[in-house]
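Listed next as structure tokens is one chain, alone, in the form predicted on its own.
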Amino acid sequence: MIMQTVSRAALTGFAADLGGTKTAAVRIENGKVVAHRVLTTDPNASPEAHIAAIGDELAQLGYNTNAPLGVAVAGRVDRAGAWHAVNRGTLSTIENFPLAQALNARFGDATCLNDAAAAALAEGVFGAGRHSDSFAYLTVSTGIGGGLVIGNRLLSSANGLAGHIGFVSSRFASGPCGCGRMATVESIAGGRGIAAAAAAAGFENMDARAVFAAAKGGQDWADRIIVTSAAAVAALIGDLTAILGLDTVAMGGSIGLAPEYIERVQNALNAEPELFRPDLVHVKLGHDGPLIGALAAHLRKETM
């Protein structure tokens, strides 16, 4: 889809971002978010309740029905508006559920597709990458997602797979990944595969917060399962520029936003050779990128 027709000062209406720790909802009004609200997101609620708990929130914020609305989700939104689980240990209950088709159904109209797309595609247009020509965002959390805008065009797929690269597979890593693959940025890289190593190395029950905190503390071991981290997801961006001739790279999640982390990719990814080392800087709109780009997507969709 191609933006260049949609200013961010022409943004106004609603969007939501489900997540799997939290789902929020906001009004938008030229292109800034004036109204917020947000509750924890429960993992094992049948996609009918999510839509139920998106629709009380945006009702608060004073939705009225057809208003545009973008919707963005975790999980894999296919080309037909199925929304498909890639992780089953963040939402358990979604597989193949008509997404699009329940959210006119209960708002009139809306716009969904994937959370790390729709923050992809504001950072590409109206942030991070506004100036670029081939840009990727990455997203380092519990799990790792991200989105590639390439000439002011966010990349997409039939299955709804494109863009979710966290399951390329890496040299750092050996272990299951909860895709179904073995190997992956994700599965050593991401908050999940951050405690899993923590636990290899003998400390159960941490969290990678309680990693980050165990090396700001001088601890070797979670030192080293934080620089591997940062070395994967070096490798990640090193691949993705030898493919898609990348020039800016801007990173989110709260892991990439975590205190020193972006200089540790940063170091890791100075080992490259130049030509596969693209601008890397943190992201411009926030918290603010999913719920932003899922409002421009539908507007978007609006003009064509």
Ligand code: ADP
The other form holds:
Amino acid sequence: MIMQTVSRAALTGFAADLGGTKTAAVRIENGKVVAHRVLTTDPNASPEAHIAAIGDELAQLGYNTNAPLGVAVAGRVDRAGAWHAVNRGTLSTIENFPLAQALNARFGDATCLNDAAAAALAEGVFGAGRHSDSFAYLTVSTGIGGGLVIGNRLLSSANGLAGHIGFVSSRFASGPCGCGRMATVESIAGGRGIAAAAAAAGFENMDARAVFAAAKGGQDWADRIIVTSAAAVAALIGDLTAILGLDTVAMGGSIGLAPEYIERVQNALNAEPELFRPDLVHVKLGHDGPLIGALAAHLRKETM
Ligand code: ADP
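Target state, the form predicted in complex with the ligand; input state, the form predicted on its own:
Expanding to the full complex; the earlier chain stays at the top.
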């Protein structure tokens, strides 16, 4: 892997972020998003249709062939540039699609990587982890994703799986996970896991947001589910710290940023010995993280 250091001010180009619900395309100048377009992702669309949709959005933003372009996507991107769904519930049609090849054919020169890896790179180099030597980004949303930036470098593997930290086993979990494993952190602590726990407690058809509202309204059953989610995330942070010597963890995602969630994770983390307690903060780059990270990965020649 070749890696060049790129300052934030040197980030000029385009980026796209293809998620399970939304697809964003932006123009970035000197490290700042200056123009932004967003559309609803069709989860059943073919990969070619996703690329065409990104192309249309980029054209509206003044994209010219061969301009620097980074593309962040939900799912696993291996080092050969092939794209695979990890959770079939998110993007159902993606199986071993040659994404890098298709992007290069359509746009000339582009870099693609997993969206959480892109966000981790941006946060690790320009955001909450910019002073960190051993950094984890953690997103708690429908699922749990992440990325690791060690010594200013995004940790990667040939199969593109490195950094999928939600798929680690959890002593708090017992049910199946969308990745095919059993009893993972994601299965108990992510949005789907929280909704499943609510259903198991007799509260059908409640999503995580509704469980948070019930907890705020003083419902003990809902509070217990959120406390368990936070405890599972804290244990994950302790485990990752044992492996990687983390000094900083930045948390994002709709649940990670929900009121009082980070405090609950911190409370659980406080039960760990000091050595296993990195600084826990919110992300600094918000929704721009995956976009800035994707362009940075392109300009740094750093892929998955
Ligand atoms: P995404 O973050 O993937 O765009 P959403 O924001 O719609 O998707 O929701 C992701 C998960 O976060 C869902 O499980 C949802 O119930 C939960 N969620 C969204 N907003 C909040 C909130 N304010 N408080 C708690 N949970 C939330």
